[in-house]
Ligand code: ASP
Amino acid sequence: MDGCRQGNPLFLMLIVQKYGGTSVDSFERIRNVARRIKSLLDEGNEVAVVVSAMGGVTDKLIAMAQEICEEPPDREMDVLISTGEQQSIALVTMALNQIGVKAVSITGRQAGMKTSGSHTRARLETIDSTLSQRYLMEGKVVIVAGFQGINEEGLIQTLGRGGSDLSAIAFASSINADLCQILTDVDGVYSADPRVVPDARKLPEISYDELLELASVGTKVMQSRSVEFAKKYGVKFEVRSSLNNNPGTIVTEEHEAMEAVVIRGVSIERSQARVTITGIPDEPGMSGRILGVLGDDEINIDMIVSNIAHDGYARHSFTMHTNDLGRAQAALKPVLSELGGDANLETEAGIAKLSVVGIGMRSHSGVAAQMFKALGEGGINIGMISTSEIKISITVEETRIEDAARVVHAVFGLDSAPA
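As in the form predicted in complex with this ligand, what structure would this chain adopt when taken alone?
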């Protein structure tokens, strides 16, 4: 990221800031954003900004589509939901102009955001930043619409919920920014969602891998694909508040000292369902067939737990979002009848997932035992368990998920970790 940018050498730093929906959810907050940008300019920096739709607007646009049809076509959804960002970039630009700052808004297409893949969850392929660079060289602040781009056919596509994070990280990388700041309504990345665990602490730093794991199991402060991109291209970034000047969380490569902390954070995911298939013949290819039909229907499955076969039959359990349960049952029905009379499918909704993440787990033993013991003492029953090198996930009844998060947060001493 650093060193080789093309920008104007007279400036101190080239900074990309991303303001999320919560930071622009009222006219006063939009004015606050404009003032913050102006003070960075006054310090002598060159600034480019990526903005999300005003808080709640994307949800409202989705609800509008559902009033018209039950399953709106994804192509039209992209045309509709990308308008949220178009409103906010114009408003932020106007607020800047009002306080005497030269600024221009640009849409995803104008910012050269090239996408591919499926509508509403497109991949960001490349960014042609020629126009943005030109505006910057002219001394203008560019205000870029997050979340949107265009595909090869010229159609508008969006990058999945929370996708402005990806727009910002990738844009910062494309213009060789010196710094990328993600500004939001919390002071940084916390050891748990502060809305769920009041004792959660802000983390001064976190590794890409830890934030990636946390983001992929429900920590919505950053979209997981944006962290993946940052890791791949080495974009060091900071998550901090748009409402104060407190230092934020630095997201970076891991270093040795980080391993001393066993658990960095706790994350929860609500509205999960479990599917269990029993009576699966213990033959090669069976798991591929079962999971294959779910993949074909783009149903994301998560924790997969399998038992070794007994009496010639295996069983698989996996979790998914409750919204996908109906589609999963429909997709699995024909496979089950092909498997024969002994195959059976059971489902359970109303569960939630709790995960703990930390790179220190690689070098410490007994972490799972400590977690399970604390949950047991708290009277919380564990459903499924799955682990990876730096993560342990379990399911519990959804009604107990917040208790479970607090118990686990406390047992690993995260309440008292230095902020």
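Positions refer to the first chain, counted from 1. As the structure is a prediction and not an experimental result, all values here were calculated from the model. First, how it differs from the form predicted on its own.
Considering the chain's movement between these two forms as two rigid blocks, S191 travels independently of A172, in the other block. Relative to the larger rigid part, the smaller one is rotated between these two forms by 17°, as taken from C-alpha superpositions.
Starting from the form predicted in complex with this ligand shown above, please give the structure in the form predicted on its own.
Since only the chain itself is given, any partners or molecules it might have are not part of what comes next.
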């Protein structure tokens, strides 16, 4: 998705900004967005903007559809929901024109965003930025409707949850922007949820891989696919607040200095459940049969631990969201019958997952031991354990998850800035 921009010496930087629904959920906030854009221009930057629907508008459109039809067709939902972003881009453009800034709004289709896959959850394939480039060369601020594109048949498709972030990062790649700013109601990525860990600290920078891992284990700042796209195409972006001018968190490729920080952040996920199947014959294909029926029922499995017990039978444990527990039990019942009388199903709700993430784990040993020792001294019992190259995840009782987060955050010194 590389663009053709060679860089305009008249400007300091080409910046793409993305404003979420809360940033444009009132006329005053829309005017505030316009003033922020103008301030970037006044500093000598070139600017393009991707905008979400005004806060609450998408929900209202969905409610309207459901008043008409119990199960609205996805194709028509895309046509309807995409109008939310079109309202926003027109209003932001008007606000800019009102304060003397030349701006023009364009839909996802006009921005050349080509999609594929299913309606309401399409994939973004390519961007033809010809029109956007032309407007930028004319000295205009381009205001792009996020969350939408068109497929090869020319039909409107929306990109699903986090689609506006993906639109912004992909658009920044297509025009070779120097920086993409994701402006929202949070002012960066924190070492932990400040509502759980009062000493949590905003991170000045984080690597793509670290943010991907944090996104996969409960951090809600960015959707994984947006970060994956940024990593694939080398798009440097910043997460920052649209409500103040504080610096945010820069997300970029990892570098040597990052390895000095062993743990970057702590994340928690509540409402988890554990399923354990015992008495599984130790034969090839057993895991595939068990996990296959869960996949067929679209039940997402998280942590998986398998081993062979002393009696020679296999034992599988895995976690999922508590809401999926009943469906999982129903899906597994026929499989248990096939496995024979020794197979047994055990479940446990009321657990939560805690994860620590940091690329510094690659070059530092003893991280798990330090973490487990601190939890033990805090009287917190550990259940399942899962690891990757830069992540350690554990389960604990949900009633102790906040205590566990604070203990781990403190033992790794995340409440203080690195030297």
